[in-house]
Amino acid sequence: MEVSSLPISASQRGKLISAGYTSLSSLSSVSSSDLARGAHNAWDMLHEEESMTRITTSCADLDNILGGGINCKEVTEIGGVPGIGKTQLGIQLAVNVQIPLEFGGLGGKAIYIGNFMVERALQIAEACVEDMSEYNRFLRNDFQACQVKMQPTDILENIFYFRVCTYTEQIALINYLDKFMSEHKDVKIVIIDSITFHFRQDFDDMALRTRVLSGLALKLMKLAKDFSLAVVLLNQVTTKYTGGSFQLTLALGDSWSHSCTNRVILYWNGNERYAYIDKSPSLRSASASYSVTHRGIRNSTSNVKRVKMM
């Protein structure tokens, strides 16, 4: 029997599909001790979270707002317009949390689900390490060793690359992803670009579209603090009817906005590009410019010009 045909309200429904149980021999196996929660004193979170290891975005003023970057354990949510540079920023972490521990880095490797341009993440990864080979040889010439290690061809590799060309597939990944993560604990970030196609282009039933959403939200929270790695979903944009006209807004609906630990909205300030934190717990609201070069990600510059990489 199936799941969907299931005499429950559709909100439990949704929940049971996102978590990847389908029909009821999926449920049988499944015991009370697995659905039961431990309790944290807010002593021990405190620490965690002054503890948090993060993942440069090799844009200074990007990472000052951050906090010093993408945060470990967390999900961040990053939203924008075509063309603003959301894939470029993807490409841009999947590289950069491969920086070694003697760089500041976290030494870990990637999982890229979706959009994945295999020729620029080469190009990002020859910049990083030059950019490790220049701090090397100007900074601290006692980790040469380390930098000869270093080349972009390993970092290509420590990339884990899924596609998935439908809302089922994007759902039994993330379902898969706890598997995968307890064979591959050197994985530091997982990036979905976009969390957002699939489910516009093939989901018609919104109400259950937003309660699977939701569940899969949580299992990927789950993800990023079970296995300390930053989660990062990029979203596209949509036109909402407000105050009597139509404004841009992230995709999804209200109900998805509160999903992610984080928000950050890219937009166009005349030819340049800026980084909005919109929400979060930790992070105050504030701006910063920034630009897509062929290095990738970088601080931005004053003749900066709406050019497409790749």
Given for the second form:
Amino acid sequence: MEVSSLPISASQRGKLISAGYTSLSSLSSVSSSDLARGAHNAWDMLHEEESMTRITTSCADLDNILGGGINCKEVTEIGGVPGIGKTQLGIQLAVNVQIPLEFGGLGGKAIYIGNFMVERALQIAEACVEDMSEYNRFLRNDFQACQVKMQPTDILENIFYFRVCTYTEQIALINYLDKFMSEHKDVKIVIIDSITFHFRQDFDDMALRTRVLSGLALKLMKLAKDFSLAVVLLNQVTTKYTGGSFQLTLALGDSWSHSCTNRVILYWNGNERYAYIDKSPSLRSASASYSVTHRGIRNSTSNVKRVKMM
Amino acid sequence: MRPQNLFHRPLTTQKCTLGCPILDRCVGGGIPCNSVTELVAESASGKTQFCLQLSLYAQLPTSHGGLSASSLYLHTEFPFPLRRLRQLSATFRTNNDHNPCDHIFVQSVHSVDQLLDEMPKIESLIKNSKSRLPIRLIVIDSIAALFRSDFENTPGDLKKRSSLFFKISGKLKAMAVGFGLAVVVTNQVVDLIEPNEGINGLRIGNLGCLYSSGRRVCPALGLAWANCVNSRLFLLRNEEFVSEENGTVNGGGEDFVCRRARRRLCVVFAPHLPDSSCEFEITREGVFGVER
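Please show me the structure of the same protein in the form predicted in complex with the partner chain, now that we have looked at it in the form predicted on its own.
Zooming out: every chain and molecule, the one shown earlier first.
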């Protein structure tokens, strides 16, 4: 009996055939554990998680609540109102991923999809290099060796910058990333700024939009796993009309909120910027203040009570 | 698709001068190309003055902070301030003997649909421009006027409205990136009546709340539109009563007071600018920053 005529769902049938099982006899001879090849046990996964690398945000308070920074192998969504600092955080991460291994970084490269101002990236890169020299001086206590080899312009050169103008381009690019990544194994972060904008125009069929978006989310998750890189999606805020009143929520709808492993919401509290962990499988929800300075994302200065655990 | 190498691009984005070094310093050198900048203000704050001045100064050679380019001025409020433009162009001197008004294309727009219809025409105009200076600046004055009349405050209409925002802004951004344009749109404000009126009272950007003429205001078109622009600049005005007694002129002993508008330009949000602001004045010759 052929697998193609079995009374099972089309997607299961497809998976079996693409794995090479065309007839029932070929299937019956393998054990279930062989079929589940590639499965991990939780013990291995725990070890893996302990060795998981993180990318610092340059704000100690924010790193604290994130458990050390943005996780590699995971998809993190960051959302907030315009002007809260989403793009700034994006640029900061694209710079910080390049901090060399000897400084506790990843020494990787970054992919940035979206729109940013080169001069701002250069400013943040310059500050990052200065900080590394400073750190070097404290660490080595040796003024001769405090030269950091990295130049701010090198940092810019290691950011692969893609610009997309329509959602078709965006979809095509995300599909292409897989190939690009296999040629550039040193890429450790993909930042999409923003995932939302192009999907908020020209989409009359919301069901189609949901399907396309969840497809993209799956691709991005797979990408994060396969190449052990961090995927950061920047999202916008919109209002949701429920029960006669408007509420603030991240854009792209309820089903999209399942698509990311972690979700961080940036918001104003008085005159300070705060980040709040809205969703995470491993972190507890907490908020921390941060500030956007000339040098990039840094700790908030005025706040005495730093981290508030909830 | 190939990534761009940031290193091989100019390390600063090209900017178009506002026509005054003090104002330019406040906004990091001028209005940036490849992005959409919004000017928000209540009426009579100087939005149109900024736009007119900008479309003249875009003609300056790049060595003088301009774009050495023509500009396209889409106006939705009538009539087009031609007399003021002529007045400004009289003081605007280029070393060429041509009339600076020759390099400002004006188009009136009456509705959102018309604006969408104009987009492909604008694109082909930019591509096939026979003019000596290519078009590098698009001004839409004002975007709010198009939307504020045609839509009702019902969920259905608001949804339709915001999808149009994204459509228009998507087209503008694509053109800005594709042709290296500076795009400026102006927006109006709405008053906030209650102290913290729900969604409209939501803080966006550097300033906790925006005040103009002593009233609390917020930019029109709401949160959805705020997502559609790259930078937002706010112009505020406050009337100040200057007693002549303290001044040099002393009248006939009567309490003669004159009113004077104090104006300020504030950065609400911009990917490349810190929170900054700058006072400015509008004179016969144009808009100029004031240092105090």
